[in-house]
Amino acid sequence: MHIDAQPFPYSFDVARTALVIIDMQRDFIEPGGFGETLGNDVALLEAIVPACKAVLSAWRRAGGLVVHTREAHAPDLSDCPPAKRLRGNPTLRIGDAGPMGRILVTGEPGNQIIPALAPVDGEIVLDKPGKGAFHATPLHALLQGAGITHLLFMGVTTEVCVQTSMREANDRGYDCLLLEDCTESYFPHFKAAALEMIRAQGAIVGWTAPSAPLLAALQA
């Protein structure tokens, strides 16, 4: 299968290939959540929705391998080190109580997937300590077991753990397509930023698309 894309197209076999939904956790995309505590506007985060409805439900048709990641901690912060959980000066810490329960810990409200893109029987759901979905995870042997050699990313944020799991996912020999339209910043500009370093000299990382040749693709 060929579609469209930048640098250049994009080749994959949908049986080689897996979907990775990056985060979309309702502590980044819902009101209440860690995002908002940071002082950003969630609402960036949660207009990418649709698409990314529409992206999982053709794949899911397709028959192809979906993976969710949540970025979580265990419970007594024991995968958490000091310099992620005290930076900056946000209103709420990782491992504090708020709306949707403690903020990032595994189990919690606010560490689920949101509902429009809640995992079904059969797909990988990932709690990652880090930014990247292969730190302290299993990933990439779970991906080397099914067979897979080309990803698909979508998922939030850009410039931080899209982009960090795409740079970790090169690395391992994975030919990866970040969907444009299916990722979001709370900075506009970090994403516009962050989607021409993973294109840049000839898809150094990967290769970038929006959303539209992919599903043509997948419905032909």
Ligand code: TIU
The other form holds:
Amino acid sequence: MHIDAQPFPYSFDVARTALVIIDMQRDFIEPGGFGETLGNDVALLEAIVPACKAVLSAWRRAGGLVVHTREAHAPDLSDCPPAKRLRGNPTLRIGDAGPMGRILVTGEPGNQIIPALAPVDGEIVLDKPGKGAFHATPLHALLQGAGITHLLFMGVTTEVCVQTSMREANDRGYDCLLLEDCTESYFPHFKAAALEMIRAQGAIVGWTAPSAPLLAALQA
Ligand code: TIU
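Mind sharing the form predicted together with tricarbonodiimidic diamide? What's above is the form predicted on its own.
So here's everything in the complex, that chain up top.
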């Protein structure tokens, strides 16, 4: 399968490609979670949900592998370095009790994937303690075991967990494409800059493309 992308067309085989959905959890998308405690307007992120849902549905119909990640820490915070917890001046820190339960803690209501993109049986759901999806997780082993060579990325936020995960994936040899209308940042100029850096220098980190050509290719 080939789709128009920047900086040049992207080719992939559905059977060897995974759709990786980064951190579409209530903590980042809804008020009262981690994103808001950091001082951000979370409304901006919700706008990508319909585009993400369309891609997820089409990818499921095509029979492709789906990976959902959540930025999540163990209840005892043993996997949360103090350097991460104590950084900045948030209204609530990781592990504190908020309106959707303990901030960024596994199993809490705020840590769940939003209902519109909820995982179904057979999909990989991965809790990750870092910004990158490969740090301290079995993701690389799971993908290798499934014969995956290409990754399509969606999710939030573009320049933090998405870009970090894409860079980690690129260094592990995966050909990565970021779906432009299926990712968002609390800072629109950071999203624009991240997209540019990813595809610069002949796809130094990977490719970017809108979801429309992917949907058309999957339908054909
Ligand atoms: N998932 C993710 O991107 N975690 C963040 O903390 N992002 C921010 O933009 N803060």
